[in-house]
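Next comes just one chain, in structure tokens: the form predicted alone.
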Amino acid sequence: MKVSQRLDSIAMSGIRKMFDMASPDSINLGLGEPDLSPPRKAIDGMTLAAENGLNKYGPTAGIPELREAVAKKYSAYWSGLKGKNVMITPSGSSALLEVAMTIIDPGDNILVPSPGFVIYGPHAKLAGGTFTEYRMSGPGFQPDIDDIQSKIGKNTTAIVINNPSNPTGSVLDEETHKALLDIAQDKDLMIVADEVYDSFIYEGKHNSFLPYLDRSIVVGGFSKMMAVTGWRMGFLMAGDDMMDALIKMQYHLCASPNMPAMYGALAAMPDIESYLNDARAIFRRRRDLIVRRINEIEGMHIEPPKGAFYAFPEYDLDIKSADLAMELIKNGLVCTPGSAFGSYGEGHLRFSYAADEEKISKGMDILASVYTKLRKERR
């Protein structure tokens, strides 16, 4: 059977290909999915709703009450957000894909992320595009201005930011915010702006691209929000124009997303914040535990991430981040090679701290031991 060159020429995602070959009783801080239960009021708002027969086709766009509730949440990022200007999508991930699909041409190119998350290079060659990475550098993993500019060619139509970052834990600060707006202003480029963590940042402000939707669109998701990783509800945000195209690819891709979901998810919406506060105060105490007991061991370092829920290490050996891993779950531990992430994210380590405390515990015992087994091995 014949499988489409655009497909054949991607690789599975190395998160993945990591959490199928370790046994069930590993120690799993492979995945960015929050171990937190959900809001009652988003359960009982979709079983409500399922109960009351909304299990039908949607608006394409999503019910017009949670687009309405999603700029009002996301309108203290940009006062002038108004229900018109979201989408409701299954996913985030779907709506990374919807955006690829609708702004890149065949021969486009886009600057992405490295180390970054996964996904996003790949939606460029399906779209019938390529892609270039650019670096992420320094202690803070910041968008290497310098390293954007060089990168930029004749065919380059968009920069993808992943803000907070996946898997840094990096936070965009003003001086680069500023000096990103200014290149895609410059250049006529768009910038496409994966914002799903930012309801997640321990230290520091948000700088959203919100305020920029003339010139971004931006992706988000309540899927870390609500911890509601298996119902794939997200959603993105755009400017009239950019909203009429995007729907219009939403169309053909799903129809209309999940009705008794987007009830649920809109009955959990007013009390966001509350189930948030909780939320942070959670991870901040895991991602200190970690961040501490990295640093414990000799040859690895990492500055704390100020958002999202993933710690990036640094390692002193000359072993290849994808052999590292492979040591770590044969011996109980499942995490991601910095090499999943692109080619600048060698020589790291990504492990999720959405899980509990005694998990992070076991398998921070698990990495050290391993991790000091092997330095004694290569002297």
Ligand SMILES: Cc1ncc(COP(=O)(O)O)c(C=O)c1O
Given for the second form:
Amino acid sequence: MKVSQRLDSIAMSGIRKMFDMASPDSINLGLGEPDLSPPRKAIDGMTLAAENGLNKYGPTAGIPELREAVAKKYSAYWSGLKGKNVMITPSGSSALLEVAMTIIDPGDNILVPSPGFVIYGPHAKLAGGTFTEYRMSGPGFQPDIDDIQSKIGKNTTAIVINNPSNPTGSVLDEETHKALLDIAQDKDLMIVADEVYDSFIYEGKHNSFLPYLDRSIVVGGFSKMMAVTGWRMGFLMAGDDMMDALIKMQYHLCASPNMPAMYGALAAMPDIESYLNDARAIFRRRRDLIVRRINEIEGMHIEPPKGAFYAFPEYDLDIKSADLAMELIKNGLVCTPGSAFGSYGEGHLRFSYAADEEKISKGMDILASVYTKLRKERR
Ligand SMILES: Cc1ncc(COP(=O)(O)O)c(C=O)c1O
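Same protein, different condition: the form predicted alone was shown, now please give the form predicted in complex with this ligand.
Next comes the full complex, this chain leading.
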């Protein structure tokens, strides 16, 4: 049977491929999935909703109480945010696809970060457009403003910014945030800001695009915030003028998001900051551990990432990241090759530290012994 050319033109995610190859007893630092338990109130809230018969379709944009609760939390970044500017979605991933389907026409080109999260480019293609990678550069992996400017063409309509970033863990600095806004203004571009890791910043502050909803759409998620990746719950935030179009898109995608899960997220929202304070302390300790262990390996280097839960070290051997990752998998450690995150990701590996300290330590033992052995053989 026929598969559409749009779908045929994109590859399966490299992250999933590695995950599928892992043996059940290997140390998995491949997937960005917090191992923490969700807030108790989230589970109770979801269960109670299902028991009370809230198992039917709901409002397309999500239940108003949750839209309001998200607006209240995110008004920390922009006090003007209202519930009507929030749409609950069936995951951050689907929010991003909905945005692509809503703003991209055939012939449009969008700029996506590289190294960057794997779905932005394919989403552009699924929507009938094209994409161009821009470089994340320097030790702090900031969007390279010169590179971006050189890649803006007459068909460029939007720029995707992921802050904090997967896979680099970088957090957008104030100067680059301003430069991006200036470019968007000058060239009349939309900004798609993927801010699903905003709750996980260990140093510095979050420079959100929420105050600029006149030309931005901001995507957020419950997956990482509440450690509920399996619930498939996210949200997006947009200005009044875009919201109707996005709701129309969501109607055609799913009619309405998961009702019991929305009530679960709602129940957890009032206490979420204390849950997140604890989660941040845990991830920060793990980050410090993995950074220390990586920097102890001769030939590997990482600057401490300021956000998300990924370590993206560089290494000095002349070996493709996919081959190095394969060597690690054979020795019982799953990670993701930098090349899975675009053409500027080569020469790096990504380790998720959303796993406990024992797993991280064991994983780093394997990394140290495999890399040191390879280095002896090859030098
Ligand atoms: C940068 C980024 N954006 C969006 C997502 C999507 O998350 P979800 O679909 O679970 O909300 C992920 C998941 O790993 C991610 O890393």
